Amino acid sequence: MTIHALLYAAAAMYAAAFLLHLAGKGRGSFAALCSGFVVHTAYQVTRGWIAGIFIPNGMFDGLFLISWGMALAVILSKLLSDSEMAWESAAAPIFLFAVLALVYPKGLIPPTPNKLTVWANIFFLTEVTGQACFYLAGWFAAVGIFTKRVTNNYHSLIVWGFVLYSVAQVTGALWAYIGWATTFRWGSRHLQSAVIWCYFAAYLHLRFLPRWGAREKSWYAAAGFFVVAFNSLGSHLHEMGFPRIGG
């Protein structure tokens, strides 16, 4: 057995939870919800010895770790809101995204020397989670919309979301800066980076638009959910054809 079997585990328990969830075992979902969580989270801490030495970039491998992320969220939000939303309906795009990373190719690319610094592995990790937080406001505003009881109970996930996301733009400046002697590249992973952080940038912004009620902020929420993947998901894809270690 090797260590992936700990990410086929995590993922059957995410659809657990997702199935848990629609019989209307809320308790049985999120107990399913934390313990996908706690095997994804070991699966995390293993892919560090994946080269057969520890290499921490193979713990912030984006793919891997956004559904450890929004499962995380979950957890927090469930535990610390007030608010009696169905956190555990999360489960559906917490599996997509946990199927996502079993089809994908789970060896490390082998780490380049100005990716074997602590900034990088910061970067990855508030850039991932942020992006976590802002799929699952997405879900939520949408779920509000198809269920008509539209609310803004998604609005704590995009200021957290950016907030870590805006730590994500300064610790990826530094990295930047050590590996390529710049903070900025005009090339399509800044820009996509940006094009995430303006978009919700501007939803903070829209409180000052009397227009904009909780239905169209819920749909702007909702639509952020297409923005990310569609600025996010793209290197992802290109990056299934390098060579790997590990798997």
Contents of the next structure:
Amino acid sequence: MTIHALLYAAAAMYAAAFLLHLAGKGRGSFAALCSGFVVHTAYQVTRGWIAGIFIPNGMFDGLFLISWGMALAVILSKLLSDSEMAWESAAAPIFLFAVLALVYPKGLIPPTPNKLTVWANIFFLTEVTGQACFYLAGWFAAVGIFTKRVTNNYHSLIVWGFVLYSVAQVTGALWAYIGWATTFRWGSRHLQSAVIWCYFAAYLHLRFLPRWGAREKSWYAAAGFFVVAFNSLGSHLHEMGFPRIGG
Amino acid sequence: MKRFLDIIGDLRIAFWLLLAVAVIMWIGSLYASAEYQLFDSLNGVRVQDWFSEKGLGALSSTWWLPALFFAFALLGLNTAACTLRRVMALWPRRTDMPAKRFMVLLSPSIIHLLFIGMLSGHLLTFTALTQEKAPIEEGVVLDLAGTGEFTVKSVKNEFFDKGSLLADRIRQTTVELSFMKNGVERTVPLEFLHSISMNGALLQLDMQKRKKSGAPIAQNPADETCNKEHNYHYAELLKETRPQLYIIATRDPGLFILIPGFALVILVMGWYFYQIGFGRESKAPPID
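Having seen the form predicted on its own, I'd like the form predicted in complex with the partner chain now, please.
Below is the entire complex, every chain and molecule, led by the chain shown above.
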């Protein structure tokens, strides 16, 4: 059995969580989601040894972290929020991203000397968990629109996502500075990262614009799902062709 | 004055400017992907020099750059006016409320001021940066960006453990540099991720993969990756094909604003959102 069996198991539990949610078994769905998260966490930690020695970079590989970050955000929201919202419905996009991780090359891109720094790890962790919050907010906004029960329950997810994403912008800039002598590079990766930040910075100002009601804000947040996808998945898909080890 | 600030500091303008900046950068990212070599050459040089030398000749691909700087200039102006307007409304009320409450209300203005500082720092970097890059090997003598002469005395590679799947791949490189100071020869080590300062310039190590013949491989557009490792795929960096090492010397006045600004903005933003309960609408303070 390889360590990747853990990822398959986590994906199966996320799928079970969504099916139980559809069947109206809220508690069962949440239990399955929590189980999936625990197994997924074990997988992410194990990835640290994928090269035969401990290299933390394997734990923070983007596409494997997205569904983990989304599951974590849903669990925390369910436990800490006052809202009665059906947080478990998010098991659907969590499962979707877990499936993406399943078909993704699972090895480690051999790290460069410039990548062996804690700044790189913090950058990837905060960037992906920030994106996970944006995806979830987009999902819940869309669910609200299509069920005609528009709320602003997704708002705190966007705030959390924005804080995490801002930390990623800063740690990414610091990493680029110590690694490549500049805090910003003129390239599609840095530009698209800034696109996501500006999009959600604009969202945070909507609260002060009276003409933007709850429904319009929901549409904006739902569109954010695609803004994040268009500006981040490309680099993940592109890296599928990279040489990897230990997969 | 108040009427003027109300107009140019309007939050609706801020919203649309942020979206405009996002759209322009998204368009720019498409051009940066399609014409990687052209836009990669903008890194490490002053934007005005690059634009007059290369940008003007390729306006069909570079038009978005002046548009981006213009949009950012308007956003900076709008942010400054909006912040001033808010502080002018808040300041007279500072004695009417507990100091902590006042600081919570003032925090967004401080964040916006720091944002303006970041914009200025980046502008300074883009317009006043000096950067020189040179290939190195043992024995080479260099003088980059006003560092004064220095010699590359030795180059030593450290590899990953034999027992791992990364065996024989480079983990770290140490380059010993020697230079004369007050008539005495001094030696300093330079490693990846550990820059040194020499006469006010920042020295850093960089590398690029080589063919087995020893010639550096031209940068591949496909190397602009999620991991910012645009120079080469390190998977191929084995002992048999050692990479070409470079030293980069940088003088960047924008860093003096950006680095402390990064730390401050995260601290203030984290504190503010913690105080308002990370977006719970009921705890969020009014705009003024």
